[in-house]
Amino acid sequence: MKRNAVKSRQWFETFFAGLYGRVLAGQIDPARTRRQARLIKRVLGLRKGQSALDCPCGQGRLTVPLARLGLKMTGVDLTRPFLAKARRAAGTSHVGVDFHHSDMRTLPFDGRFDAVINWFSSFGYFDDAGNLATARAAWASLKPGGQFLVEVINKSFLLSHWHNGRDEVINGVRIVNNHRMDRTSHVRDTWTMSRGGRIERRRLCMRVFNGTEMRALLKQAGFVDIRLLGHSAKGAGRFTRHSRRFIAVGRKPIG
């Protein structure tokens, strides 16, 4: 008799549940969120009425402010509780946002958007094939001439400022984080989150990129006119290997 195989869950299917939702909600204040939304619109050169996909959108932190700036927004996420919070946020702000539950490797869109936005180190969740599939799904979701924006930590900076862990409190949640990087440039973290008597342990495994690697991946996915910008709290500027974070933008060819 054959036993039914039990499919093991991937880290990103469980990591964002529970206390991490509270951490995420407290990581960036509303004023900084509004600045980031304006920065995204400016970097992409988007005009009022143009369409954009926030993928993954999480709790709608940027989706809703971008809609308030006049963009026609759609949000996609795999975490259903985050989508519920995002829908409530859109309702409270009186903006119309179309939210979908989907894996970002297999998006249910075809040439619909002027831009696809992947923000705050939300790229690199998978192995190399899965990360390429993510970029190709974004490419397929864009109109000809549309742009894909990715914002991530810079691997070169991370390696030169490496530490094996941290201990901090965000929004009332204590986080003890231990991490290492493997030979495939995947950071493997163990997070222990606690609040009151509640303790949760989560693991993540994320691919990190330097500028050269990100440019090559976007090119492989079919993007052209790829540009890199350094990103900090002050905004976007010249990208160097010393930039803590960076923004990559690629364009889908016309014709």
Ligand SMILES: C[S@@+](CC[C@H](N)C(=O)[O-])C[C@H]1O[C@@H](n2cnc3c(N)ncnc32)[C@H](O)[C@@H]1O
Contents of the next structure:
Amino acid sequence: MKRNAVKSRQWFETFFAGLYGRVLAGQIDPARTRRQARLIKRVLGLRKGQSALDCPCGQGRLTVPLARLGLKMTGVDLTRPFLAKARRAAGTSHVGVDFHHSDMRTLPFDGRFDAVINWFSSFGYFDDAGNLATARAAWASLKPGGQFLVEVINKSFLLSHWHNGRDEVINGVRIVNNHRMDRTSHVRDTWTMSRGGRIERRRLCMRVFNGTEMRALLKQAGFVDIRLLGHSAKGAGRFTRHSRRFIAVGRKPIG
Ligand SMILES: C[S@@+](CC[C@H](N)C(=O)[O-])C[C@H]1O[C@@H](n2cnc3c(N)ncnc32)[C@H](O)[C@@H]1O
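For the form predicted in complex with the ligand instead of the form predicted alone, what are the coordinates?
Below is the whole assembly, all chains and molecules, this chain first.
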């Protein structure tokens, strides 16, 4: 019975716990995170005092800098140790942030936010119905006129730069991975993470999108005025199929 319960767990319930926590913390330096927070605020045209949901918020990497920019922030994540770390980071920075444990497909908010932010390859974790449910949950959480922002890798770029067997060290964790893409555009990846004598092997399965597919999904979820921007370490610019990453923004209609 117990073995079956473990077996049926979804990849995203286990992937982020353990050594990946160190990888996430070390992947983007604080100065770049602050630039990303300013970029998000600018792209969404948010003003001080407006409310935003960072979902999923991870360890509060962006939630806290966004709060420091004057936004009323709420953060949601599924990984409890990340939420504990995020709460500590908010305390250290003396900003008030509401953190909640929830699945991004079933959010407990109704028409509450000016913006919902899904940043850093945090979209596409499910099958098509689950990914649509994620966008619909964001839609339901927004006030009329509110905006949903998604930042992901561009499938077109990924396909034209496909290479396997990454081997790198982030924050003291060696990561070796192997991936393939299936016919439903899900990247199936195995990450072997090691540090000292500890070795963890984790599977990941993530739907990747090109601009057209993301636009269609957001439209299906009810968003209008959908725009796409290319995104790189230099900031946001024109989106093309060559953009490595992109930002998609959709608006919940008024009335
Ligand atoms: C790549 S991290 C990005 C975190 C954050 N947006 C950032 O930029 O640092 C993805 C996050 O998704 C969270 N997550 C995974 N599955 C989830 C789910 N079903 N519902 C809510 N959060 C989830 C993980 O715990 C992890 O914190």
